[in-house]
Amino acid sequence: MMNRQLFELIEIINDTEDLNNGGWRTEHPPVEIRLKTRPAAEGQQGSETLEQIATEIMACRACGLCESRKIPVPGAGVLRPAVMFIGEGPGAEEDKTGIPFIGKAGQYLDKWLAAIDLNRSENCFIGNIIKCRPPGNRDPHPDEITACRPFLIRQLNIIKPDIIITLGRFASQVICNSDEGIGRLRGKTHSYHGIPVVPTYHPSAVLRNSDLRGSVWNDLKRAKDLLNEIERNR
């Protein structure tokens, strides 16, 4: 539970400083916490690690979401995964725990993974465009995207997935650099700096509308075919 521990440590540091200054709650600059990290693995650039990026995310105050969030959600998974799943932003359960996609939508996503021989612990990385929950699960604002985008780019440079599956309209538009709706973006393969991208509906949307299940299954089969082709060409 590294995310929770980091967040609690930052809060303790800030509260202690406030008490020493008379007890008034004040604005605090980011607190740097250095973790002991393993040596750089295949796919990492230089000495930067996912743990170091996560530490920066936990202390980030670059946009207004830092005021309403509980725990940032850097993402979780393995290096060089078959698939990196990218959603929009953390929901209520994720905001409480710092773990991506663990609410009802996340439980449903786990079924999608199993359907194409994937699982979180072996061949996936799961993250979001925005690392902190927007109030009321609203769409992220442009300044929030600007603040978080460098984190995602740095993660992608380290993780190096075989393919990306974007979940929902917002994530698909950002990764595909398009303003088209998810209904038009899905059903075809896009590219993000040479990495194949398969957009599909967000699990929460399918939970609300079961008519979307057939489209999602077709998108998952597209992703599986891409993974099989990549494996054959290795």
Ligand code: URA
Contents of the next structure:
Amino acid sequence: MMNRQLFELIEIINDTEDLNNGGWRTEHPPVEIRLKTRPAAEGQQGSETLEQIATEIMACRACGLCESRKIPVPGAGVLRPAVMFIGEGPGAEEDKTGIPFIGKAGQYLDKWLAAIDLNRSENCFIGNIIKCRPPGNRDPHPDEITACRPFLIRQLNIIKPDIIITLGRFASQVICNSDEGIGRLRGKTHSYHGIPVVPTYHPSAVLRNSDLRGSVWNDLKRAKDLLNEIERNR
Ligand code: URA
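Switch from the form predicted on its own to the form predicted together with the named molecule and print that structure.
So here's everything in the complex, that chain up top.
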């Protein structure tokens, strides 16, 4: 988490506070706690923050999922990550904790991350197209995706990943703006407003069908090549 972007964010927050305190730099308690608890409007004047969006998600009642969810799952990770992974929606474990991808599929996803030298705390952001668990882990309904989509778009505008990896049909269709199935969408690089997008299968699907592992490995290798190229050109 202690990367250049985080330090820049801390500087913005400190500078804003200095302004509020008459222009003098004051002593600050530990920064990590402040980042999580600070009201967004004070943190970045004129532009919204992930914390502000998360607060809205926590209170959201835009679709019927708010009736059955326990805790919404806004997403977690670092700003300006190498990769933003976008899944479908929270499962039972995520619904209990508010943390994305911590159940079986999440533990498997962590292995994919490690395979291409990534980890959650340093260079990834992990989110979902819908932030509340569909009852019984059913597929998200079109109206639920439509209601939740603006949160994801606003998050992407702030997170600004180098590349996006979409996990499964629903995330891939939303980000690639396509009706095609995941079998057709994966295998090539798409673009989301200039950000390369690599669609692949959802980890849960691969846990159910190990025949998909080879395709996922090819997708991850292509993602890694893209990241290396981005790094070379930086
Ligand atoms: N599956 C998803 O798509 N997202 C999660 O957060 C967990 C499981």
